[in-house]
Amino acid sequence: MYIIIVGGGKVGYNLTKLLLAEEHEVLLIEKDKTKTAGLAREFGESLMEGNGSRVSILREAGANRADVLVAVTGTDEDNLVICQVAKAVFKCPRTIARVNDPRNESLFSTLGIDATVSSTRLIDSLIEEQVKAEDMVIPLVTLRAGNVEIIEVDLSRSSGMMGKKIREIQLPEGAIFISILRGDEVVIPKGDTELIPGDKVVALVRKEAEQALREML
């Protein structure tokens, strides 16, 4: 599969590395000369210097035979133009645009962009999916392909853990307390640390143990 990526920032850089590792034919286009030297050392012939919003550059890049074009510059307007040119001029079968302002997603869709990626919207969706209002368990970070999470637990006054010392608490297998947020203070939990009203407990927990930890708290 031939994939053109426009924008050599962090997203474009990592995406290029990933796709090359998967043995796709990839060309990264970056116009900023302060970046291209380093990118060229990393990607060699898979890097092209130029403004990817220009027809001549996309033609030179072979956009007419690209299976996918991905625009991931830091500017929504540029990403929109790049994808539209790829669609209208080069008949690229699939275009994907990074959208920095989620309010622009519907506009991109209306104007024919096949898919958009918004980190803001993605994070918002994760929060909507993961936040459980009743038990106040909030995943902060997901690690190791989603198998381990760091979560924050806001203990309620009715929690069975209230008033217990850490050594007295039998956590589910695969769960440990990392810290306790007590007002402005961060408490490193020890055996004699006692949980009190208002504590927020930060825990590292495997996915399979999350439900048991939630029920305990």
Second form
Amino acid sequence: MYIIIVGGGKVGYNLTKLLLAEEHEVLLIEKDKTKTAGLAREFGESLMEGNGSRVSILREAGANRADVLVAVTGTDEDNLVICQVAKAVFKCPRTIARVNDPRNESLFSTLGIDATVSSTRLIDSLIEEQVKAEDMVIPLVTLRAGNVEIIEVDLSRSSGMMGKKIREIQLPEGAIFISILRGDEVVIPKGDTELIPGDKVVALVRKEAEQALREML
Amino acid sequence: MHIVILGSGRLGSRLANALVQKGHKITIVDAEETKFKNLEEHESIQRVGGNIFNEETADLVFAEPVDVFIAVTGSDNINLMVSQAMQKKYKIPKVLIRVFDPTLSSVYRDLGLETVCPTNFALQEMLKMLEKGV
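For comparison with the form predicted on its own, provide the form predicted together with the partner chain.
Below: every chain and molecule of the assembly, starting with the one above.
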């Protein structure tokens, strides 16, 4: 994939590094000369100096053949205009904008930006998940735009599943156990695996099934 | 008509002064209140200091229905974002946007927004003057 990233701050820098490591073709555009020298040393030809909200700069960057354009400057109006130009002029199939002020999130999506990332909102949801963890359900990974999660559950002694074999347990639709942590051991569950006190269960679950699963445990 | 002007710089304050003479009611908004110094004292010019994305500021500006919204801050991208946001939120019938960058101006024109590019105007004007003189 060819990915253009506009904005070489912390987010743009780390994103470029990550995507290059995954062997994508990446071009990072940064306008600030005090930043570009250091970035060029690390990224070489994957760095371009220039103002990414200029049509001419995006053209030079090859925006017409980019699969994704990501605008992650610290200024919302710049991120919006960059993505809109990428869509309107260069028919870029996917544009992603960083939203610095969470109030702008819904505006960006009504104005045609395909996806937004708000660090404020991410931090909020991380805190929220930590709070949820207090009732012993720890989300480990959120997959596919938040629809599927891998969670870790401390099986409570009073759980109806205690002492039962996996095949006897009727899990809610959209939930499956992927492993059982028993002491230092990882047990791959089979039909005749029995759940015993002290077990931690790792499950893959759809968001809509999470509540039902939690009630069973 | 009730006309809202965002940005009280050279163009914004001149627009306000001129439009009030034509009998319109003006609300002019600028984050920096010192920018209001070039406005005429007129009962039909309401000055609002603050960021239009703040709710209290927006409530003041849109207390009465708005017929025209004009964005003339010094930043093209701010003008473009605020105009689109206000147009969506308040369904304003007419929105005019100053865009210094001629290419950007025509991109947004193609998207259906009414943009005004000073560079293009200067270009046309100079070409006309040269045609007369040469």
